[in-house]
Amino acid sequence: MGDLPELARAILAGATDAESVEVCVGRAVETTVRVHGGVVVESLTTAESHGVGVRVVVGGREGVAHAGSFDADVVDGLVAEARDNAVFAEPDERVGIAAPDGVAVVPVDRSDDSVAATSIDDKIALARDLEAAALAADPRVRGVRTAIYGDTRSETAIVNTLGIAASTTATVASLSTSVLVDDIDGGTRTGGAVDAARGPAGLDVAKVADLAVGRGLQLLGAGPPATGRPLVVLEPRFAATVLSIIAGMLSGERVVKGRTPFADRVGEEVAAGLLTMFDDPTDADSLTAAATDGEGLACRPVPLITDGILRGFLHDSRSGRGLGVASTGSALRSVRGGPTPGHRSLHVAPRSGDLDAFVGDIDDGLLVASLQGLHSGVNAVSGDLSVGVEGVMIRNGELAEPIREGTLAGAIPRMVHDIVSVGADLERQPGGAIVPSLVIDGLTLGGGG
């Protein structure tokens, strides 16, 4: 781990008996390689960042301060700066730092030494191999827009005056590409894919290239869809995207502020009985697994929806105080910002079937290939949803014509009730979710056809 816990404790020593203080210290090294034309390294960057964040709570007021350096002349004054900032804050009965809650930490190994041990030349070779594989995958591939290798090594330490002391290390490596495919109308389609693992050895060049090219090819000749209400089939990567939006609405902070359609519904049926969804950062198979959260509390499985019944929300200590409940160890944070509750490793319990089986059983459906405008097209307060979509129509159990410039519209509280199939084909996503394919009824597909 190095010297980060010692640095955090040294900064904490500036606290007085009259205040509660939390110190978060982080360091990261990031490498990114972009290649073009097989022999050209378009860009190569390696950057190291440092950060220190301090929260001081005194008299019901919270002050924060942060710095992007470990230099003594910078960090030595952070507690005093945060203390001064607290004077100008409004009193808030919810502010405070986390206290140990007795939940045991489940060790999670998030590091792969090969990230640091792999040479720059070998990292460049991975990106070049990816570009070459994509170009060779199909004669209709006109070019590769991007072929990128990236990795990050990070360390974090959190200590506070109530006895919290936590430290973590993590690595992640990734490959991604976007390909250009000649369309039958003379235009160009694009296809993209990404793979991520703890280290370079876990990356699959051929898989990324084949997925990217296949996603471009499946939309050749696409046109606007006819308006209708087809069954919508989501492969795991899109199921993860949609379910992450739902999980975001289960943040305790949203509940406190009345900004979610799921507030005050614990114990009620809020989804189809097929859906069991939970956050489990202790699952080492998830790339976002963690032993401790952003306040230093032990991460733990958090049930959200079980057989369609809302079980609870994701809490940090602040949102928990607002509702009179304990933190669920769900604080997320960066060094520069304070904690906020959220999901880290979203899971869905598998049921039966897979993507191919779902397609084969549908007479009128849409296999989603792309979703656009998710940030602007979802109202997290009301749950209304309207997003752009590309995909392939399903006719009598077969993939039919591709579509683009479509719109999917509905309401998330209704949509989760209209899940008609949950697959057994669990996939680990680069963003940490482990979810299967889904089939959803009741959404409206709009278009010009």
The other form holds:
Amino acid sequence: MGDLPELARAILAGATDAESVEVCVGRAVETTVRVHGGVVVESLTTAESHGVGVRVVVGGREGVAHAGSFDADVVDGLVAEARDNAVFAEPDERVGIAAPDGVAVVPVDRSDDSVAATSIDDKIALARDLEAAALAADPRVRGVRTAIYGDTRSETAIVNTLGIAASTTATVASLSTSVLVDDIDGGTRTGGAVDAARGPAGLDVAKVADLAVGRGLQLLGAGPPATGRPLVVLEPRFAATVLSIIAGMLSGERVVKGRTPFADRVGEEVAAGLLTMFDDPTDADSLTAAATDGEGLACRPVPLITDGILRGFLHDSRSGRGLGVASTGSALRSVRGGPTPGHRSLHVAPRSGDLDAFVGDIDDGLLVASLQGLHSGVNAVSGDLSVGVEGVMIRNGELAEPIREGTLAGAIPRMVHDIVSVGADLERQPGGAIVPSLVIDGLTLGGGG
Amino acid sequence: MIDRDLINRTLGAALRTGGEFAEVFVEDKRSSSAVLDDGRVEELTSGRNRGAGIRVVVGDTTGFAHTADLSAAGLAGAAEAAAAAARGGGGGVREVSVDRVDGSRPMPVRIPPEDVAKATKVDLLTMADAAARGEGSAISQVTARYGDSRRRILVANSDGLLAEDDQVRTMFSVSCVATGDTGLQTGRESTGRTIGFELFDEADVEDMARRAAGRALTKLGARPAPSGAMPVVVGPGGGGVLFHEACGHGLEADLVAKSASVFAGRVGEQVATALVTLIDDGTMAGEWGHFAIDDEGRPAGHNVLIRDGILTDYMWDHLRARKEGRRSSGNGRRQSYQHLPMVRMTNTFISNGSDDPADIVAGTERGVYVAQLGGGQVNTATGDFVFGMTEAYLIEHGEITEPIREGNLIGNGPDVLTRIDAVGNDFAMGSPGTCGKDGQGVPVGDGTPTLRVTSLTVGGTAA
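Since we've got the form predicted alone here, give me the form predicted together with its partner chain too.
Let us now look at the entire complex, which starts with that chain.
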């Protein structure tokens, strides 16, 4: 298999002088091991996948073509197909590929040789050990629904006719499990956990098993909550979920198109003063750190909210042009389509306290244990939030009864003002965020209890 | 797509080191899409994905490999990788010969989308944009999407099966943003069928655009949704998602086999009120979840899952069915050649009842009427599920009154099935959906008549 930048340049050679062309080429090698029933490998997948995406811009019109193959008969026609697609788009001065902006690339080494060097038997053993550890963790564990080891080695090259040439490599390995726990009434509760690292050596089998089982046991005896407005305590993984929704509303594309309640509010107080949030893909501690973005520009720290004040948005070159500002190096893309701006590695500045301290200080609260329905219950345009929730009620500083079949609802713009505590307990999330625990006021907990 | 000799050699290579079952799945999918946003046709995209997935089963172990290289060498490499993954220890050469079986029934497509000029597709977008904006100046943003795909598949396995299908799907959607004193609101309308460009003989994109705009405008005046448990009436076509989540996933045999379903071991039992008959039907011609053969080469089936409230059967794929010594129900599906098949729904629906929909509303003192549902999610092991309502109203004193803001509904599958106390006679299919399971998305359809659940928890902000 040839060198990716070379392949990308060969495809780019099909560009004519009258057009701007960008070529993104990617390759990924994946291994997935699913274990079930102790000694049985349920399935083992090992495969290499390829992708090529081409964008042609001519006269302010853009066309895209992509293919999941490096075969010559497929790749050869891509530039012509994208060019033909461009004919039917309407001209827009914002459209274009990225021009080099002089921002220096911060090298981020995201590759761990152990992904390739670890034998398949050792990878299978990790998944088996995880299942065994989960089963052994507590007599109330009735079974393990999934125990999965997965890893991916990916390489990407982006070149364009304005002189962009970027290439990245990355590895990621993960372990995840979902366990079934017998409830007091004969029913079943579930608990899940995931760990991710750059390579298998960084994974902690015992931690994943214990977390998953603990999360299941914590919900034993849970019933529907009574409707109310408790303080809502989010451990870092849920803080990451909620803040990621907010960061999604700060995408430059949404601003340009009037699809976010935060448009036109730069410089205003949009959140509690405790909140400082920024995107920083140059932080090598983040699992989604990256040297360059989806258009080949250097990734860089992007301030979003500082002490509650909205500082700016995440831009790729198109959304930047729309607002008359430069790209913030925040283009995300897959080879299947054009770039869109978004966050990669969300960070929150630590304040004080941690999860235990927050629980101890609250008279009437809810410690969240799971959130359901985020895809259907969050409207980033209107700002309405309504999700299913499981958790443990907090009464007078102590964890009290667990609840399930509850709903949490509120308005996102209001909710960011109502963040009453930001912890110092920063935790690196599998999805790339590095954030602490949060406490939020003003949300409605609904239930049939 | 590949010749029979190469199929036989590939299956032979897959079983060279032993194993009971080998399968080659070849896919060639072309897709095209066009997006109009912010008043402009922004982007046309063409895609091509082609490759083969090979699986080898040894005992309870499945080895899987896929390749984009359909040459003899590429397929041999993938076959060896899959065999190695399955760790067959038996050895010995096994000859495999496949024969064409039934199921090779190309779907009737009157107007192949690939024969339609791009300009014609683009015209649909601009028509929808103009129609939506014509609903009033409060419509501040419109996105219209057109998409089509043609997916040719070939499945061959060591049981001698060889089957092919040619699946053409066409879809269109419009999303609107309305801006008012109370902020921004959204409205959406979509259609998708397993047919060609003739979709637009029946689907009027301007009409769809006006309905999407109307939804967004209506919601500008929406009140906060109530919170807590109350009766919920779901309108025709809208309720499919409810059953898809409340029990559909729990009736998938792979989850049942792992005891990861609340419906495990309950065949023959009354699991729902006698008003409920739930069917999964991949044979419904033209529906979004329709196909001639599933992704394991089995003909699509019409499967009654719940009849008059009694659980009659689960849905099956090849592997789970083989273990039980029965036939697959034609529910083995996969997102692409890069994925392993598993048990998936197709078109899932509740058949008509006998109630007059107007009476169902009139008989509800206070509750919520859901005209359009969004997506949903379920934990099959507990049965707890949520789904979103994207157009909903209050019911007060037996009448539909004010619109309410978006939110999720939450319930427990087995509980909800026993709380369905009215099923209307106005069956309709709902919007096309993409069902996600273990990271794989497949097109699914659903439908219901108007129905009422006596108690569901509504996730609003109003106490």
